[in-house]
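Listed next as structure tokens is one chain, alone, in the form predicted alone.
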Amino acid sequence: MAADATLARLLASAPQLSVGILTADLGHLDDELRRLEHAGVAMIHTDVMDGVFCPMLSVGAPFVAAQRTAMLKDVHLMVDEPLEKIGPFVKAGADMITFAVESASNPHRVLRVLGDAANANDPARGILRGIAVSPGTPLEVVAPLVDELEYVMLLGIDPGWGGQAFAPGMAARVARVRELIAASGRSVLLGIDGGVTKANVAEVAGLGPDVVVTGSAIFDGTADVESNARMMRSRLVASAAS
């Protein structure tokens, strides 16, 4: 099913913040994400873990079930070999489903199925289909799948495990996907996740992602969810456009 209206869309309003949810009060999830509509926030990011392919554990698809919101939801896999647990995902209502490239054996199929796969919100579109790339894993694992996706994530950090600074090198990184894409043809989003924070985030928005992920710069433990939205999403549209 074509995702070519949601994949313009967000080019043409990029760069965009996809604000990941699990460091919200999930006791109060419907008023942390009515917070983030009112912010103008467009996507909600959901890590998924499942304990193998990294260390924590996390949610499954009745958490993204459960996400009653307008926002695109944006699902992140990091669990081991996801061709056969991405179809409770798309029930689930995912607008975007990412997977870590180095945790599936065939990369490729996963991305055609999700090519097949109906948006649960609205038939008549739909999934963005993504890789994620961890820091150590050479970019050259994009070329013979680019032509089967809409989104290569580049991860900052090595998934699983918190308290990482930002990796060094994302310059060079991004540069060299964008290469990639250009030599395609196609369109495609390239978005950076992992150890945004609130220092940070004027220089990765210069580094030219359309789509920028943070969680815990939003959800910091205070009560500005709103305005912490308000200011990420700032400084990433005042960044990317200096």
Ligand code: DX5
Second form
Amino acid sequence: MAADATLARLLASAPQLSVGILTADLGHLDDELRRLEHAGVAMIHTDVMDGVFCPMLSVGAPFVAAQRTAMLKDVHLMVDEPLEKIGPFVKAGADMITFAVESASNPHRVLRVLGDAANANDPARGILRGIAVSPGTPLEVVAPLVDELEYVMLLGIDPGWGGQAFAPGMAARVARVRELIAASGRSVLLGIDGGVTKANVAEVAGLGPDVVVTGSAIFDGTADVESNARMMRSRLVASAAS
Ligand code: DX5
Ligand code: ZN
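Condition change, the form predicted alone to the form predicted together with ligand DX5:
Once more the chain from above appears, this time first in line as the rest of the complex follows.
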């Protein structure tokens, strides 16, 4: 798969922070992206919500295209039936497309279509394919799909609503996904998204994810964005190493 180089780079440099951009000052998007780049952030996470799969309506492909950055564009689709809706995000330059496994009547087909997509930033690269799994979804949903993906993202909160507490039982969920990935014999990233804060990032890192998504902990209106990002990255890396 052409995305192998990106996958290998992320696995080798894990854990990585993927920063949720929706809580940024979107009127100064370029400035916010520079601040994250200066802090060494490698991935920018865009939460696409259609108001159907989850109650919020957020942004679409034009917003992803508007992001002028060398950071990997990590697109998280929370949209009803994503199969016919992924094209514009591919054209917008997504490097990773993750969709809610609960949102697709045929998630295997969505992954197959994504597997044939060329990366708009560099046709030689593919697009990393991911499924996002909500806290209430049994993890056996991953088993039949693990041979068609490069990323499994476990949600720590129910998709859409902000300000939720990190779900209990995530350690067991991470362990089960690790088992399923090991059984597949494939290189697959494991991510955690939602409800990660300055207070719990060390605990979350201790679960051993390759990617941690966080938004409001970075754009929280207290210290400046760059120092928040540096602090979250250093806590993530330090805790993972311990
Ligand atoms: C939730 C989204 C998450 C969330 C992360 O539906 O997928 O990416 O917005 O943001 P924080 O870190 O603010 O929980
Ligand atoms: Zn997300």
